[in-house]
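Only one chain is given next, in C-alpha cells, and it is the form predicted alone.
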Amino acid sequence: MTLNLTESKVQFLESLADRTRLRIVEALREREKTVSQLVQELGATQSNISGHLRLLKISGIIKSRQEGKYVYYSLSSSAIADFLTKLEDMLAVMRREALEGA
C-alpha cells in the first residue's frame, strides 16, 4: 500500500512527536552514535532507547550500520537536520510574532 503525501507527513510527524525520539534525533544531528552512547547521553534505559530507535528506523528517519560488534545510528538524510533547523526557525518567528501581537 502506497501512502499518499498527507499520510506520509502524518507518519513522519508522529515519529518525531515523542520527547525521547526527538531527543534521539537531535543527538544524532551531531554525529552517529551507538545505543550505549545514546543511553548515556539521554539518561534512558537501553530497552527504551532501542525501542525508539526501531520506530525511527522503520519510519525512515534514521539508518544504522554495523561495525564489528557495534551498531551505529545516524540520520538517514541531511534533510532531517534541515527540517529541524527550519522548525526551530519557524518556532522562533511564531514566538516573536506572538510577543509583538500581545
Given for the second form:
There are 2 protein chains.
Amino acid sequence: MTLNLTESKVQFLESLADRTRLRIVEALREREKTVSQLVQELGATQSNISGHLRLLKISGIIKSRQEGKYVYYSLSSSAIADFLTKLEDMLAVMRREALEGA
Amino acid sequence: MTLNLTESKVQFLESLADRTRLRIVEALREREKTVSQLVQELGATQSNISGHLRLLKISGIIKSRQEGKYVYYSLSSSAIADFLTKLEDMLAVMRREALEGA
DNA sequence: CAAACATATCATTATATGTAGATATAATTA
DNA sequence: TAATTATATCTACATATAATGATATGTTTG
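Switch over from the form predicted alone to the form predicted in complex with a further copy of the same chain, please.
The next block holds the full complex; its first chain is the one shown before.
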C-alpha cells in the first residue's frame, strides 16, 4: 500500500504555516475559546477567523462544541501542543547553533 | 524583543509546507546530496529544485558546500531531523486518537 | 581555448491563498 | 414575534507562490 505520508505532513504544516492560524492554535493552547474571544484577542475580522477555524478543523487540528449561541474551539489533541513545544525547542537549538557557528 | 517568535515559527513552517521542499529535506535526512542527485531522485526540473534549495537555505534549514563542480546540500542541524520525527510521531498519534474517537 | 557539465537566476504564467464586506443561519432575549 | 448576538458562508479582489523555459555563471576536462 502506497500510503503517501508526505502529503499528510504537508497538509498539516500548511495548516499551521499562516500567522493567523498559528496564533489561533497558540491561543487555544491555554484553553478552549469562542470565535468572538479569538476575534477580540487576535484583532481580525470575524469572517477571517471563522474561515481559518474551518480550515483548522478540516485538517483535524482543532475541534468544536456548541454551547448555546457560542461555539467553543479547542485543540483536538494534546499531541499538537507537544508538537508546538518541540518546534520552539528546535528553533532555539538552531539559533544557538547559528551563533556558535556550528 | 527583536523578532516575534510567531513570525519565525511561521517562516520555518512555510519553508517545509511544500511537497517538493519537504521531499528535499527528507531526502537529505539520509545524507548530503548534490543538486543533480536531488533532481533525479525527485523527478523535478533543475531550476525548480535549485529554487527550492535557495529558499531552504535562506530559511536556515539546509547548508551547502561546493566540491569541484558539485554543490552538496545537507541539513543544517540534526535538530531538524528530530523535528521531522516528532511530526511523524504526532501524526501517528492523531490518527490513532481519531480512530479511537478520542 | 572550447566543449561539456553543474548550478543559479530571470521572466512569464498559472494557480492558490488571504482578506474584507455583505449576507445567511441559528440561538437567545426583550 | 422582533431584535440582538454569534457564527458561517459567499463573492470579489489582491497578492503570493510554484512551475517552466530560457539564459547566465562557473567549473572541469579534452
